[in-house]
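Consider the single chain below, provided in structure tokens and representing the form predicted alone.
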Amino acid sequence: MSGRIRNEAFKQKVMSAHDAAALVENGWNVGFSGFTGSGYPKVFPEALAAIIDAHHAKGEEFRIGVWTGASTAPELDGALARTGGISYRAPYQSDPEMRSAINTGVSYYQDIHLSHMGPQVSQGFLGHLNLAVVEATAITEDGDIVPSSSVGMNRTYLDHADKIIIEVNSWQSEDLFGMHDIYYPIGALPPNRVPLPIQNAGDRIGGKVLKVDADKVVAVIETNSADRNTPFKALDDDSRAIAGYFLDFLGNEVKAGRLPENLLPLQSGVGNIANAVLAGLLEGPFENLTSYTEVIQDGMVDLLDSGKLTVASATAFSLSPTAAEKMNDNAAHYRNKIVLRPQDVSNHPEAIRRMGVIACNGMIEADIYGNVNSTHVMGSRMQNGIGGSGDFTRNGWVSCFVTPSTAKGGAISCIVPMVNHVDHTEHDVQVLITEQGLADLRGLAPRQRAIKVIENCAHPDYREPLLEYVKLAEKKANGHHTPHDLATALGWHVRFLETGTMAL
């Protein structure tokens, strides 16, 4: 044994990954940890996916239901799809194999707000979780978990399943223990909820480890696996003039006095823009920064190393294997600096709304009026979920989006008459941010935000037919509030994909 589980009733429990998933049974819900490729079970996932192709191949029926954090990794989100025995997979994904399978038709899936899983799950909305599986560091001499490179959905699965499995990585960094902060909530549901007890990015309002009852403890594994997370794409010239324009906006509401000048809290969404931002605040002017958000990317490490950034708060790494690797060797120095909560916690509304988050997030798609689109291609295909997107949207201080004004190497425009879908409304996107410039829609009514959008954010190329649009659509609506042509919003994407452009 690694030495990593210290606690002697559940050294009688190690098993093998294929002897642990066999105990698994047709029909079942299965929580397991992970979110964003962190801190999800490696060699079970494989083994159970295995079992249910040895069913498949004889003839019977087995499916299961998938909920995790959030997005995990090939192990467990790709080699589950492809048996084709997901039934139903929660809250969010980004798995190519598990988006075909949704897709397809195969498995169902729900997209849910991150904050919102665990009070769905502890109302049982879901369905009865059957079995929970999460990775650890290592098991205390109490019988304690102590959470790896995510903490995500652990605390609700562990506390809502029947049955529980651990794995337990001797890959992720004994000096994590500290990192966590598990808050158990007094009250978890109404009407006896209370108020979250944060007032600050850095606050501290639970404990080291995950509580566990051992009864329900049915098997432990030993593995020794690193976390699967892809390197970030270079900086290039689009991402770095997103960087640039959102950097001159914080700048201004700086001078304007709408925010201090160490800012508020920072929120940043999960990728390659995202991560250009952050890298963005490493050279810009500002200092003191604090951030809670729901991922810690390479640039935010590359923040706090620095010294602009003092705390960050999350659920989850979401890092480069290079990065992983700095963290896991220097994690005792870096636990001061930074803390992981459950996701219930980092995205948590009435937090982000009293600490006045600035929320930047990506996007497929924005419309002329300020609608976003985030998860989906041509209205039906899922790409990937909302994630804690809109938890961060809805209740910041500010909320921005960012994309590169165009895709497919210019031929498709991210700046649309109307999105395909909705996930943000005009209501909650405040700023919209592109290679081409910004547009602050604060304050503006639809026809003013639908000018300024297409002159500030949209490619050359498309702000022709986009303004030919606006004419049309307001001779159509004769002075309506949201002016649209119906039929010509929604050719637009239907046009690209016929004719291979979006003009009018």
The other form holds:
Protein chains: 2
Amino acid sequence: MSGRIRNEAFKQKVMSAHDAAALVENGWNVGFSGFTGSGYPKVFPEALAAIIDAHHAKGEEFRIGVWTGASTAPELDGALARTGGISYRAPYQSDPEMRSAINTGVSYYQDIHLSHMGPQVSQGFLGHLNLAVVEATAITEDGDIVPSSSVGMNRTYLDHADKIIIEVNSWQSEDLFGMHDIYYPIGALPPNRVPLPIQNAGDRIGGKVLKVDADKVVAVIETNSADRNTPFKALDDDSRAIAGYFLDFLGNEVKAGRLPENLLPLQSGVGNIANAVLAGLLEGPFENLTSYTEVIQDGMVDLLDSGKLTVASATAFSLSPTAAEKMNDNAAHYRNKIVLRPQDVSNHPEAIRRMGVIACNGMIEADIYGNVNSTHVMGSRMQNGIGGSGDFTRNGWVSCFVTPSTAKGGAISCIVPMVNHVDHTEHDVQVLITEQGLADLRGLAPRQRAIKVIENCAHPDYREPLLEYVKLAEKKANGHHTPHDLATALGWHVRFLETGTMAL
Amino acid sequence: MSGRIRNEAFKQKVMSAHDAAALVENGWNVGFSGFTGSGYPKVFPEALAAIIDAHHAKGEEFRIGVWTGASTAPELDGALARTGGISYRAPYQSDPEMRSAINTGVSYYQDIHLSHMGPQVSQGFLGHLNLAVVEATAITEDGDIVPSSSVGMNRTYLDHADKIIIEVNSWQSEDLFGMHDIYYPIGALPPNRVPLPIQNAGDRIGGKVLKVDADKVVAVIETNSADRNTPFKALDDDSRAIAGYFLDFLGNEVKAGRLPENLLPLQSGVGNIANAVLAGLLEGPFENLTSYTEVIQDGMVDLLDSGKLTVASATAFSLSPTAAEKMNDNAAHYRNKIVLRPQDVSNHPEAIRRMGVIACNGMIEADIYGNVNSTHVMGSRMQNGIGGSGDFTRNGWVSCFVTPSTAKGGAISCIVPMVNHVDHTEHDVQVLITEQGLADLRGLAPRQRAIKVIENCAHPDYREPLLEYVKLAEKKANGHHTPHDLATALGWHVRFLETGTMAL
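Given the form predicted alone, corresponding form predicted together with another copy of the chain:
So here's everything in the complex, that chain up top.
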């Protein structure tokens, strides 16, 4: 044994992943730990997948509901999706196999704001939770759970599940102990909810561990396995250009007296553009920054190292293998600068609005009127999900969205007449940025936005067609607030589906 | 004089509406009081309209930005819109002349969440505020402003405007004094924002009056004029049926143990269906109810009278003339049961999520996947605006939307394949109700929602065509998460625009 299981009762429950997985019954809902590829159970899901396959091979029905924090990894989403045994999935995913199961109609997927998952589970909206499977760094003498590299939904699932399985992963550094901040009152149901006492990104308001009812624990599994972190791509010119426009915008807000010199807490989505923004901050003029976000990426760690960022609050890591090793080796150092919280705290509207978080998220496409699609490809196909972008966008000090102006080598314009799916409405979107430039939509009516978005953000190849759409729409529209020609508003997407390009 | 102006310095500033309006300059932004037809200035806007007309008659440019709490009345929106002199309007309107100015392209309109208007103004996103024109019940000896029948944006506008004009309306009951709860810390900018200390709908956390810098006051006008309240229509069968389904839903939630017996604080939109719900509660089984909402309507007063509702929190009245008279005669009685707050408190995400408000709002149409359009007619034409529906929908315990299943005598189906504009996304909509029935979408993926919405909510005449769309979409879609045929998704609206009906 690894020595990570320090409580006698829990030691008695150690078993193989296979034996633990055999406890699962057809039709169960299972709440797994895991958020952006970190802190998910490493061996239980594959063992469960083998059992599901065996049932299916015998012609027996075996399907489960899979709830997580957010995206996981091939060992969880991939392994289970491949069996065809996921009946329902929430609240976010990004695995190719899982995505395929959703888009072929094998699995139902409910795309839920990450801050809403906690309330929806505890209010009983998603049905009964039969089992929680949660990765831990260790189990203390008192039978408490030391979380690992993500917190996500763990508190909620451990509280609500009938049965609990813990995977204790000795790959995770023991020095993570003390980095987490587990705030229990967030789980209260109305009318017993109280103010969330966070006023600064680094405020610690809870305990270091997750509490479990030991009687509910049916198995403990020992693992020693790295999070499936993927390296970031080298920064490309588009990402650098987008980051540059964003940082200029922030600088101008400071000059105009609207932002303090150390800005306000930063949130940034996951991915290369977000990392480029962080890299830009590293070279930029801002000092004493803070971050209140979902995920700690490589660039955030570099910013902490530089001293430009004083504290980062999130619910999970999403690090490259190199950065993950560094985090593991230096967790005792970083735990004074990083707070990992449950996702219903990291993404809570109350904290985000109070602190005035600066929200910057990626998107698939925006339309000329400022509606944003974060989730769907050509109307029907799910990419990943809305994640926490809605939590930060609706409630932040300002909401920014970024994307290159084209995709598929120019065949797709990411600025379109009408988005094929709306995740963030015109009421919630304030700044759009592509490598072409930035459109500041604050204080503008739809017709004003259209011109600005086309001129500042659209790729030159698509500007003329967009302006022609505007002209046509103004001629055909039944009202001039948001001029649309509904017969052709989605025509660019239709053309792409028919011809492989939006270009005429 | 009416005796309502009890401060000497303010008495010195009394002048005619014409003289006060003559102080306004071309290009100014003016913040007016007024929310759902109550508490708006009664004579200043018409005097200003006359001055604008005179400028226009001389061929001179004269246009202003008009900011309010929400909708006002013909004496404000109507009078000013008619001049063509409104360059920009926010955050909500419902006046026929104003709507026409927006839809003919004369005025720019920005449709803003009512809870966002305060932060956007104070963060400087909407530009400079030159003047605030605010109705008051009285001015105290100390030079404080006693609000009238709405609070809305008044605190923000008085704090931020360069100059202030007060209309003291002796039609408003002096006994309104003490009904208002003006919480000043809500105006703080980050990083100085603090938790909003509301845990129950009736909590009083602020003072009774609005503070003004007397040096900024350039005019005081005396009026004696009723709010332009409109009588409610008699309840029709559709409204009664919708209210019935909603109340059954609440009853079932109580039975399932998900809601306490006295429910959670109720929010309801404005209009006949909302009033039918309130009428239904009057006859229903629930006791000790509370309300945390935007607007106090007739039905809410009846509920207070019955004792079934113990307290109602809002930002404004929206009463029939009869109920308004009753309120005026009995304000001393009602001020113990009604709290009128600034709209950035009445609609604050923090309070709404903490208390678990039950949100129920009207809509124009919903689509089969649960997206809701609250604002646009056939894609381009603005009806009223999103108002506070987003504030309550995103943050409430549950979010419900109601509409009759058809409009225009059946020519329009209010359940469509794809909404022509999205104000509330599929991530935010949980229950849809028409006179046909209720679709509980909690825990459902898009394809599951489609069947439920069609079967439970669509009008029988449109069910078959909707099911046919689903079949077609499943055949044509590039993915089966949200099957759409983008070429025909908006075809029902196109057909209506071309033929006057959505029916084939």
